[in-house]
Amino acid sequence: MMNTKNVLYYGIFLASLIILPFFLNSDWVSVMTTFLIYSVVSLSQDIVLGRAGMFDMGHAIFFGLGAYSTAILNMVYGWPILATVPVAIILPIIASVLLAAPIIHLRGDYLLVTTIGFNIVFTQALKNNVFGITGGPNGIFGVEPLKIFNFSLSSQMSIYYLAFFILLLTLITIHNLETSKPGRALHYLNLDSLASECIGINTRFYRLYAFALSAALAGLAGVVFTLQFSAVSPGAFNFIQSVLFFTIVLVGGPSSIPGVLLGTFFMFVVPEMFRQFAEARYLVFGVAMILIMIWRPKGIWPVKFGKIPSYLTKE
């Protein structure tokens, strides 16, 4: 369970956000909104990553999957954006079991090239408009806004406070997962997978498990996205993306919420306060990140692992 000290943390860190909007002009409110969604998906890779200890780079392919089930189903088949919400989450789902169960058993390296084919496939194929659906390399644009009970949430202090309880939701879920035995199970298989097995632990089932479940919070964010721009490209999901979260991961902490939410405020936050220096920005950045890596190899907010936490050891 959340110590107090935690509590009080995380209650500031969202108050903070709830209230950030009224102090921002309208860009930085949209910028702010892109980290909360860019927050949940690099959340939902650290599950695979952090807490399963798989090397998935193929991760933007399920929030492209969200993103554009929501797209497609509005735009050519007519569907209400609230309609496509479960479509959109559980589309994702199917397509991590199909792809991870073949190659579940890698490990490594030999995972990581393997994901980051199925990424430039995905992407391939969205561009080549697949069944004539995707819109090509252009994608889709004129995307309707969500509407609940004839109130639509079109503005961008709307799409903000919906990616807010998208990411509280997030946040939510792997509270829950931290405490549970699926959690436990995923903490065992991350130290020693082998060990896992010897006492019982159906190492295929649960490493399935780490990416239905983050899968299914991409493929969540994805609707945000696409509510956000009205429209939806190839560029916004391909190899690149999965490694700004795959990356996002490692510099803020495998594990560690509050070094996922650094490392996305650093990636995607950051760059912007300094864009008026242009492309000596992303020099800038990448020289930063080199100097994080050597000086906090286990990331910004580490977790540490040289004690068992307790609700690990619960039944």
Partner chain sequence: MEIFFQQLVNGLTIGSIYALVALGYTMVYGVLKLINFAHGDLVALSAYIGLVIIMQLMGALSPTILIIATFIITIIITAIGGVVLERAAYKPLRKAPRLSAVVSALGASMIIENGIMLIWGPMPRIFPASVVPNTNYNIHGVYISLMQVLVLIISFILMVALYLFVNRTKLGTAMRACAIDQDAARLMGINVDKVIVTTFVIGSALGAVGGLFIGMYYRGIYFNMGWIYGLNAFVAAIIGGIGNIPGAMLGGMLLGIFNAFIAGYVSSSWSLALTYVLLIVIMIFRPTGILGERVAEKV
The other form holds:
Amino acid sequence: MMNTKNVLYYGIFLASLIILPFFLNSDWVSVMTTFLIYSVVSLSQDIVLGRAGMFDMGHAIFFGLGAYSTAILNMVYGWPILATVPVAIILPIIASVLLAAPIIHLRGDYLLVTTIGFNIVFTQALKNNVFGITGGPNGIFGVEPLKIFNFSLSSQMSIYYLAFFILLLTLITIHNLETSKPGRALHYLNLDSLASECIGINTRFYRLYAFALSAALAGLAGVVFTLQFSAVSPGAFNFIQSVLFFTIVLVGGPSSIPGVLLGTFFMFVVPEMFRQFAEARYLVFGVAMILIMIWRPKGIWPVKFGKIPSYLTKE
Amino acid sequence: MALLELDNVTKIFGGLVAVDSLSISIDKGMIYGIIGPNGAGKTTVFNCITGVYKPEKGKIIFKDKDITGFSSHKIANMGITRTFQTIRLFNEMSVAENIMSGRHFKSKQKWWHGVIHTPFYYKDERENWVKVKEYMGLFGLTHLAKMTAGSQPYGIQRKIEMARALATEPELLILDEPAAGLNDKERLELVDTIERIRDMGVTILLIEHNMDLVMNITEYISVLNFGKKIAEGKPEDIQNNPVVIEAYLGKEDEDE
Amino acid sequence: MEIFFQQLVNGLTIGSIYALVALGYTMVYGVLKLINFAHGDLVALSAYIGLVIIMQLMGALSPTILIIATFIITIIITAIGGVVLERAAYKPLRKAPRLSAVVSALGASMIIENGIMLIWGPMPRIFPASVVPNTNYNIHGVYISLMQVLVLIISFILMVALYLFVNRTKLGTAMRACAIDQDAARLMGINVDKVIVTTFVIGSALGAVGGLFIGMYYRGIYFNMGWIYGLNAFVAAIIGGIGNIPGAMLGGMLLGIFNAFIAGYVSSSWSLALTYVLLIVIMIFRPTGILGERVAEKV
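Now show me the form predicted in complex with its partner chain; what you just gave was the form predicted alone.
Then the entire complex follows, led off by the chain already shown.
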């Protein structure tokens, strides 16, 4: 149910992302690549946190599982990168359902704490080199680039466009979700779980659905993250990262695609711009987070409901 | 033959018997009322029927099937939907989206339609929105379609909630104090709406405090006090029943 | 058997510190239903403040007076910090969606953590060894240091005092009333705002004691230690039943002992992971904690 104005805005946004790398030096292309990847992770986090309203503060697990799947299968078992992609999507899905199933009935804060717990166990396991394949605290280095028909995507630019492609895919997926029965069900159960049950929504199923879909997207983002740095390490997926994704969604605007994109920009790219101020910028950032929440408790760009087909109001 | 039957249903909260061996039987197509003083356990009965609570004892039989202990969504999908005493709408969403939630089970979209839109998706989506349009028309809500449900006046919110429940195409509609907070005009409209819903072939079970409305509209009444059924019968019999007058009507007079 | 008792003593010491910090989380959660993510960082801050005071006054005062002065000044500054935190980051958001307050708490945590780093630098700081005399008592092969004795005794006194305050005083009763139903408490004439400020004062003061203990017992302090001590203490609060004051004390002790035994018998590299496995297991099987009560939703 996109109106022409929205199509235009998204067109401009995507077109500027396409031409952007030609105006940036390689450092900034790298920053923007990470921005695209983080946008995908944040949009996927938003499915669980914003849409379904479950306080998941362990989303970096699924991001990390995707990244590590690719790195391990490539480095330890010698798989080509392309072959690792399905695993990097399916493994996070399985993990998300297994982890979420026993806890999705928990009330907000309890869920939040448990997912923090999962995340800490996850990174500790990576650091302790479980099964001898995660490379311990230093992680895994030297992951091969993605090869498609003898063409190797190893340049900074090619990775940027790969990340762009993944973001595009995510935007389409989330648009489709938003305008479908499962997507609406997430909002319903978020706003009033009991009322949802009483009109026939299997809230448990849709809660797991939200986790599975968001884990799949986060896993996919993980693949590109591994390719960008040719490496993975536990620090990139620890629970502080989960806190970042969590905050991005809330600062930007839960359930709002432009909000989450803005949130990612604000929480990730803006600090990069102020690199010369080193660590002082995070202090300013803390202040900004508080002020934004006081000024706009529903995020910088809050969600607007009521996107209904126009024939509903016509006679 | 009975559409819904409660057989010795008992619900206990930490030693307090909220519903005590209640048996009622509701025939298809009728408007059935449950009345009783505050705290008599009426809403608890509704919560047991709709699977919000699981009764300790007894059976709930809907269309000859034992549904005791089923989850709420399963019961809703079998054809029982309800409204709430304190209105429970999806406040931030639009009126149309609220009513669309009632189409959830009837819509045949599968999980993958949340990821990929197939031709079937477009057909199904349109069919269900058209249904929403019908229900908005039925309740006179069309002009409010895009408005936020939570910001509507009380009377409109009641209508939205009923439209949402009706959009599930239930066989049994349970209304928990539908007239609470309505003014005289709205109450008259409500009587009209309830009768129209009944004429659509939907059986109605309601709790109501407003005596005029209950006596006016229902065909059969059970009276609850302290979780126990103390009387049942046609409205005129209930009105003249001394036990009821003592337990309920008398007390109601004191309040006013 | 000696390892067992040695780890028990170590566990009770760490457990007391966890309990002191956990009380701050649980009291705020009880009254505001908010996870005060900045509490751990306030604890870290108090350790740094304590270190500054000790370095300034060492030599000028006798050791006993020095310790007492350090505690008093640090407690006062941290308590003020707690109140400022509440006024600036939480009070403006009392009516906002719950998650907004969580983000605000995370923002406050970032401010304190990075503030500490800007002032004292990213490298760990070390408490001087001689603040508390390094005396050890040997009881049948189990070593107990004077510091451990101090931690155990002071924590015990503080917890008993808190218990009496909450259960025997008017303000304590008001606090319990606010924890059950803030609106009803307000209608009964309780000054909810005063209760909230008191909660932050007491919580921060206990946290300050915890922070000083961390500094004097472990000696090494670092700018982001608030997260890890804070999280452990928070887990302790949940194990006991969040919002429940005796629960936080019990949870702290249990977690301390659990940690010590894992470190003593299994491996220290898995200690952190196993702590959170314990948390997850409790969340799955008894989400309201050991002493918490189940609350039913009104329909």
